[in-house]
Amino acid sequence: MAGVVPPGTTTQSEAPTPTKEERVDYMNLPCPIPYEEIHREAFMSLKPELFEGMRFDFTKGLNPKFALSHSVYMGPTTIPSQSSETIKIPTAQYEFGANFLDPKLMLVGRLLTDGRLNARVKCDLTDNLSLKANAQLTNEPHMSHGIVYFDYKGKDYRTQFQMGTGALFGANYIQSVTPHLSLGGEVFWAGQHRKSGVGYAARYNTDKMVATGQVASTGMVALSYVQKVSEKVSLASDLMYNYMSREVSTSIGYDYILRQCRLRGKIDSNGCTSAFLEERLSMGLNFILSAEIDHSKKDYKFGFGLTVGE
């Protein structure tokens, strides 16, 4: 009787029921990020706004939509030199700014002590169509310029048309082909310089990584990869190659986000090492440290600053 198997039982374990693969709805793909931002994650990690000297930024909101800003910068400026040594001269600069922020309209203006005026405009004409414009006016001859962008956001694609000074025209298009992969292309014509070009790009992203590639007829090849190690740590790398001049450079870096600070750093194939620290001391008060060491050029840069206001 000991060897009798009770009714309703089996002597072998039942095999698990195979799960069906999730079907991709190609009629409901996500909208990709703009074409010019496909390297966004790598750019944020590897190219922080490094500076040398002292910087102080103050922003005061006058009402929920309008704010004024004041910026002071004191530090050396590198001037071109035919020798291998870096030549720097001390400079100081003040910048006054005004910002108007509305859900459908953004106006940003900056006036510098050297006479330059920078302006940016972003306006949402419809839910899908937006207008952007950047301009710089200066008293130096032939140095003022401007450019206008028309951006259209579709359900699973984006397209942009550009018009700028110097008879510059351009257009780009990016399309989601799978939930994680998007492909795009661009074309431009610079009438002033009689140059034209085309380019292609691909971006693959998941919750843990982002890989991008871009190639253009101008000779530029750009690759980048970002791996999200955890919620606070990301590792990034990029490679830039110009097959016209045969120049190549690569860099690897990290992005570490803590509760009160953000630390970014990198080292590139030219031996240049940099680090950038943003520390939140209190609400509306940030402390900034910037450092860069280029051993080959014997160029050493260090900067610190304060940012007051949100």
Given for the second form:
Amino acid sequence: MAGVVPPGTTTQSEAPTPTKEERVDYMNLPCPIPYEEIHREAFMSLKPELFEGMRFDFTKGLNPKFALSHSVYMGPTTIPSQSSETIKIPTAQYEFGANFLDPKLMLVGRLLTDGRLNARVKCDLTDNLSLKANAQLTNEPHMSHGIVYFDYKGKDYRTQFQMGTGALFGANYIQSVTPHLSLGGEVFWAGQHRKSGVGYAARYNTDKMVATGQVASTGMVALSYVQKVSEKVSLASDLMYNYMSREVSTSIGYDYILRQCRLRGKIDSNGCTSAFLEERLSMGLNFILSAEIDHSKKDYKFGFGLTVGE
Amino acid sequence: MASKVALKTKGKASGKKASPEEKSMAQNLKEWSTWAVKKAKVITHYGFIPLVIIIGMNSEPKPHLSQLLSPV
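Mind giving me the form predicted in complex with the partner chain, seeing as the form predicted on its own was just shown?
Zooming out: every chain and molecule, the one shown earlier first.
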């Protein structure tokens, strides 16, 4: 039986050059990763969806393109509080979702019991131009927002323009400079919060490692490094530094992708360690365990869940 | 829902051109686009999931209605 490998775990491999002695063909560079996914490997290894409580997801495919999903979650939810202690309220929610996946059109909608709708649309208008939209709509006034993205993919560059509610405008551009290195930049303007900014990013990857760096004028500096030690093991680390508020945090983690399970663990400089296990009990049945221990805030979160369906 | 910046610039740039009794074109346009955005939000909120279901039920191979409702 073929092993189940979650998508996106391998580092981006460029078009294979036959021998190392050949000169690099700068006219034929590969298309780079989209700008917002530049930290993709580090993000997938270091930030699994940790949760607390019980989670049950059931996905039923009605045909290869269309699926309905039902998801139940019961557990404490942290609400933001002014004091240093964390306040948790037990909540229970049911989420109904419908997915339609076509090569040209993708529609994903999720509806929660409190009336919140998460909608995602991705449409390929032509081979190179695609339109994406994300929306979170609620019943409360002024709490809904949505963003529309226009992506254009060139031969060795990608560019994106975004418009959102709250007068949010942004654009970014990323270009492959060598077969391993891509550089990009972005600008954004948020009218409602009166913020604007410029950012730059760089990504260097080979078959065995990915190193990325991102700087933004909002004061954020983010660096990450992922090393693929073997087919089954990846180690990742990242550093986030805010030069305006002088806060820094770093984390180191591992990602084991084995035949029957995927185990991700990390430790943080904020005194937080976490682990996330997805075990495949049989075809279509996954058992999930999540643990997060925050020693500095004394917040201990443990969760378990079951996922049925692909 | 927050109005888009297009509405804001129109409001800032033109303002009230005519006398207080008459509404100017920009004012009307701004009101209509706010009304349209509000209606679009309600339509999306109620209609997005039914739209996905309709598109899915009409895609090949057509699933049966009972498959939509039963848990198996």
